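Here you get one chain, nothing else, as structure tokens; it is the form predicted on its own.
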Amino acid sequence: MTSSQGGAAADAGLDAGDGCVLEAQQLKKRFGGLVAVQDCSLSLRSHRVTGLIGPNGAGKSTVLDLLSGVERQDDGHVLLRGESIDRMSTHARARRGLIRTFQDPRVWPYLTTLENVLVVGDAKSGYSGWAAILRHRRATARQAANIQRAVDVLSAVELEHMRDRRARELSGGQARLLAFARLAMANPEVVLLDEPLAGVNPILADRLLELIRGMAERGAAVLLVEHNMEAIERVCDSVFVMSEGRVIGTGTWEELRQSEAVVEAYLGTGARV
């Protein structure tokens, strides 16, 4: 399968409501003398779960970073809800419901589990919920409410328990837990995830996954970087594989292992496809 018939076989499994939320346009990034990404084309889609696959070395996290505006592309184009972002900023995208998470859980450890989902809060809608931190007891009615919500956002990947304790504290899966709290308080309208499951256990995986799927279902665009293929073919509803910095085949799952170049591209790397 090519690149462009792929394309076809995914956009025909698209109901027609489902616009493009997040596109980039042939995308290219060098790196001194090293060409990281080249003529890179795909799209994101609300209520779907993307996938974006290909060996290592192949572009993956650096395609993330230029959707993200970690990086700045040579040339090409991101455009958000058909909007050109190219000159926004990591943070300013973020305002705008653009969320890439790394494959490190970033949280803020001094913080208490309960903080660290009430600071992303701040950053989405607009008001402090550094002032929410700062003086529970005189917490405005909006901010109380905003606590609230952080409440519930920490019950509902179990951590409520754990909603005083610094996040220092935290196991690692916990830590990834709050990490995708964080997401959920942050409502974001596109959602990058690179590599959420890297070194979990199984139970964890099982549950990160569920997430994952409950973001699309609430309406969020979510492009996931994974080396894990069961978990790939569980939740994406169409997939991107990347070969040495360009998008070479595009489908659903079932698609793209009948694909030669995809299953060429894999040759050698260990990975079942």
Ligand SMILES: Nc1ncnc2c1ncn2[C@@H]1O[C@H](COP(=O)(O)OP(=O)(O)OP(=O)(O)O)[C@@H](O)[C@H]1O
The other form holds:
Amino acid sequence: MTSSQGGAAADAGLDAGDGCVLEAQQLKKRFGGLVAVQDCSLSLRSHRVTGLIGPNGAGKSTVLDLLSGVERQDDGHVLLRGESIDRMSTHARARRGLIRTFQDPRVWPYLTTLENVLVVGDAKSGYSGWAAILRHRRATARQAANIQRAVDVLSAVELEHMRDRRARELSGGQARLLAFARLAMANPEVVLLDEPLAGVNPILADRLLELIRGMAERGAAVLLVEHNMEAIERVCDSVFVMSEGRVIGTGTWEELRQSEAVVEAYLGTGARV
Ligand SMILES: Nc1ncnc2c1ncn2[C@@H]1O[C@H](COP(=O)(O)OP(=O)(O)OP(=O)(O)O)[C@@H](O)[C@H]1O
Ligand SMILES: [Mg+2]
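Could you give the coordinates for the form predicted together with this ligand, as opposed to the form predicted on its own above?
Following is the full complex, with the preceding chain placed first.
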């Protein structure tokens, strides 16, 4: 894997315009007296992995909350394919192909591994868990294709052999892979990942990075929040740097590591750049 795989070659497949799928315009979020995010503008492009880095408390997760609709901004706008989604719920955004993940892998413990993937369906055709479970349990012709797709997705994360085991029997690492399989099944256009590598071993981290890169290669716009700078260097086409609620730098990893402001923001907290 190189850091520029999603670059010039991928541009050929982009739709009209610059391929900007999701755009944040001057977002601001206050929690009581604390301004967590201020004047934050960033954009995500299809076929690209965009990094979002910054010291603890910089406002990264809050930005993901604002983009996905978990929180509402006090100021600014979020545009999906050029249209404002400011008033849309998290579910409405998910139906339009915008999905955010959380640091803990969220799976259904009492469903089997295969069922966990099957209930996702396609993000664009709805993302309602229980309705999907009921649909799943009523076998239909359409499901044969879905099942095949779910099995393919599971084999891509090397979990096919666990397909009939309940998710609660999986190890922590396998649960993370399953969460990724669910994401792949949802096939979202925009993926917001909050520290997906936190606490995972290096082999699994490698696998997850390949899967992240693969999502972008298939056309998704991926936003990756990570403290693991090696991972950022490996998979990101470009990176936004936040500090104290603001974007203080943007560019390729190589450009950023030469920026004094960026290095200072990290050195101040002991993180390595
Ligand atoms: N729901 C909330 N209520 C009050 N303050 C909050 C809330 N969520 C976040 N904050 C504060 O907003 C600031 C930004 O937090 P945020 O979680 O976005 O940072 P982060 O960059 O994701 O940090 P980390 O790298 O530690 O995950 C912090 O000072 C945090 O304490
Ligand atoms: Mg965070």
